[in-house]
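Take a look at this single chain in structure tokens; it is the form predicted alone.
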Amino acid sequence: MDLRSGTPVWLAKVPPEPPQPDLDGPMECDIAIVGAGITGALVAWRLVRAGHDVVLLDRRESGRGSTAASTALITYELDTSLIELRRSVGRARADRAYLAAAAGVRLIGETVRDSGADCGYEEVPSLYVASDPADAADLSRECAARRELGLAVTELSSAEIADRFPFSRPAGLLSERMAQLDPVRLTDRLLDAAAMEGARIRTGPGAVLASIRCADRVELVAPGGVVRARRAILATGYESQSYLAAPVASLKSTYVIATAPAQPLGEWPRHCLLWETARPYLYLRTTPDGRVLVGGEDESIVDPKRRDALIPKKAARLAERAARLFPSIDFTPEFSWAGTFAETPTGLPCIAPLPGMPGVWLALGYGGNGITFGAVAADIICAAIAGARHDAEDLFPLPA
């Protein structure tokens, strides 16, 4: 699957990684991971630190699939609000899911700190604004629901937003303890650290997963050889449907621009993440070198040619919409790209054993919280492999 096109800013900012060897023979290991994006890297790093012998496979160079298309807003806020999720899956599960996501944000910060990854990590708040006056009451209820869980959130009136920002909206929620980072650099650094501890990373045509066999051990069959492992983890994101009996997510395309660096950000308090209640929503963030990333304009198309043909039009539209919010910033795109992503009906990920395949786990962080739930997946799976119980182990099964 062609996951992205255009030039993500992350790939322009980092030198190419040294090529990783391709799979060219059979291998034996304790844990095999398929997928060398951010989720696979988070899982691999955690497992290697726990003393496991890890082999990681990917058809692409690590971090250069959908990870490179991400804008890397690290937040516990799902595309589905807490009050909507309560109606969809029940109050208890919804509350636990939001708390698990908040724990995932903290885990990302701990991972960056413990790994020493230089990935532009910044802890910032998030401002979620009402696009329409009719949404203001919903935001008030959402604020109360989050506070019940102990989440740090403040409700802002239209006047308070206008006092702090160069724009106004009917209402907003300012949530603390979110973050932003460079997803490609974090992926590269985690895999470098995992490799230093003995993980064997194989990327290229020989590492393309063709089939999975489960007997006394899990066998991952690829053109370059068979990898035999005690357990396997599929961190293949939006390309996982071929392993599943029925679709669990719908695919869409999103568009992103990045400005030139050194933008005047004085009217952007605390460089908060910014997004809105409208669907599809506009979302913005900054980078340490003063760029602004603007994403949105989603389309329910996945055909690469149709998706890519829209990049110039969508880039211009994103720049125009963002300029209405921050008139002093030059939103002329220096980079623009498109990516395919998946969302489940509830906005929740799939982190669970794969039915009918003993020893195989799914680590699929769908939706706008993919990186956050990648950290949660690493935590849940590492606990399961160690024989320990995790508070969120039952929260993210495959949909029935």
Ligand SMILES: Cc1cc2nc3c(=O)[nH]c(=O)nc-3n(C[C@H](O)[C@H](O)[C@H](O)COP(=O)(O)OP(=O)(O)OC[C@H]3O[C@@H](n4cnc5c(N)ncnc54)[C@H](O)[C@@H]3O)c2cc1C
Contents of the next structure:
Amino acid sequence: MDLRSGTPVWLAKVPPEPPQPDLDGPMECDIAIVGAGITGALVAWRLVRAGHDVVLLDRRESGRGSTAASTALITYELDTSLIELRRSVGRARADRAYLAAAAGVRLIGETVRDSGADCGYEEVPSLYVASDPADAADLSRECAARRELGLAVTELSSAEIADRFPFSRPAGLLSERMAQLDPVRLTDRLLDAAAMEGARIRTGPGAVLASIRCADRVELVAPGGVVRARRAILATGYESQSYLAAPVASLKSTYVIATAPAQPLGEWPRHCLLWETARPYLYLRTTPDGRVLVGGEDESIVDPKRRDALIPKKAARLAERAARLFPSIDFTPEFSWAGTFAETPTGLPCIAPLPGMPGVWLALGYGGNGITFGAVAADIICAAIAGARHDAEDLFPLPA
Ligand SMILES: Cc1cc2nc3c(=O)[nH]c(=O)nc-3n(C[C@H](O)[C@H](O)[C@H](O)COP(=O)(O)OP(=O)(O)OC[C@H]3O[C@@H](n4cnc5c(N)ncnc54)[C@H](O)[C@@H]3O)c2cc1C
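Can you swap the form predicted alone for the form predicted together with the named molecule?
Okay, now the whole complex, with that chain kicking things off.
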């Protein structure tokens, strides 16, 4: 699958990593992971630290799938609000999913601290604004629902938003303890650390998972050889539909621009993440070197040629919309890119054993906070491998 195109700002900033070797023969290990994106990296790093012998395969260089396209807003806010999610999956499950996501945000912070990964990590709040006056009442209900869960959130009136920001909106929710980071750097740093501790990473055409066999061991069959493991984890992102009996997520295209660095961010309180109630939504974040990333303008197309042909038009539109919010910032895109994006009908990820394949787990963080759910997946799967119970172990099954 063609996951992205254009130039994500993260790839322009990092010096190329030395290429990882390709798979060129059979391998034996305790745990095999397929997918060296942010999810596979989080899982690998955790498992290696827990003392497991890990082999990790990827058809691409690490971090060069959807992870490179990501804007990496680290938030517990799903694209589906808590009150909406309560309506669609029931109150208990919705509340547990939001709490699991909040724990995921904390886990990412802990991972960055424990690994020492230099990845531009910053803890920031998130401002979710009403795009339309009719959405203000929903935001009030959302605020009350989140507070019931103990999440730190404040409702802002139109006047309070206008007082703090250079724009006005009918209402807003300011949620604390979210974050932002460079997803490629975090992936690369975690995989470097895992490799230093003995993880064997194989990337390239030999490492493309073709099929899975399960007998006394799990066998991952790839052109370069068969990897035999006690357990396997598929952290294969949006390309995972081929292992599933039926598609679980719908695909669309989404667009991002990044400005030049050193923008005047003085009128941007606490450099908060910004997004809105309209669907598709516009969203913005800053970077430590003073760039602004603006994303949105989603289209329900999946054909990469049609997706990519729209990049110039979508980039111009994102810049124009963002400039209406922050007139003193120069939103001329220095980078623009497009990505394929997948979401399940509920907005929840799939973190569960793969049916009919004993010992194989799926770690698929769908939706706008897929990275957060990558951390949740790592936590759930590591607990399962250690034989421990996890609060969220039954929460994200494959949709029926
Ligand atoms: C434009 C855009 C903006 C986004 N913004 C955000 C955001 O702000 N916050 C957020 O949390 N999330 C965001 N997301 C979602 C987030 O980026 C993804 O959820 C996350 O990157 C997924 O990581 P992953 O490791 O699961 O998948 P990937 O990064 O795609 O990694 C999966 C890997 O599996 C490999 N693979 C797949 N199949 C095979 C196979 N058969 N054999 C070998 N290897 C295989 C791929 O090559 C790939 O490297 C965004 C996504 C896009 C596209």
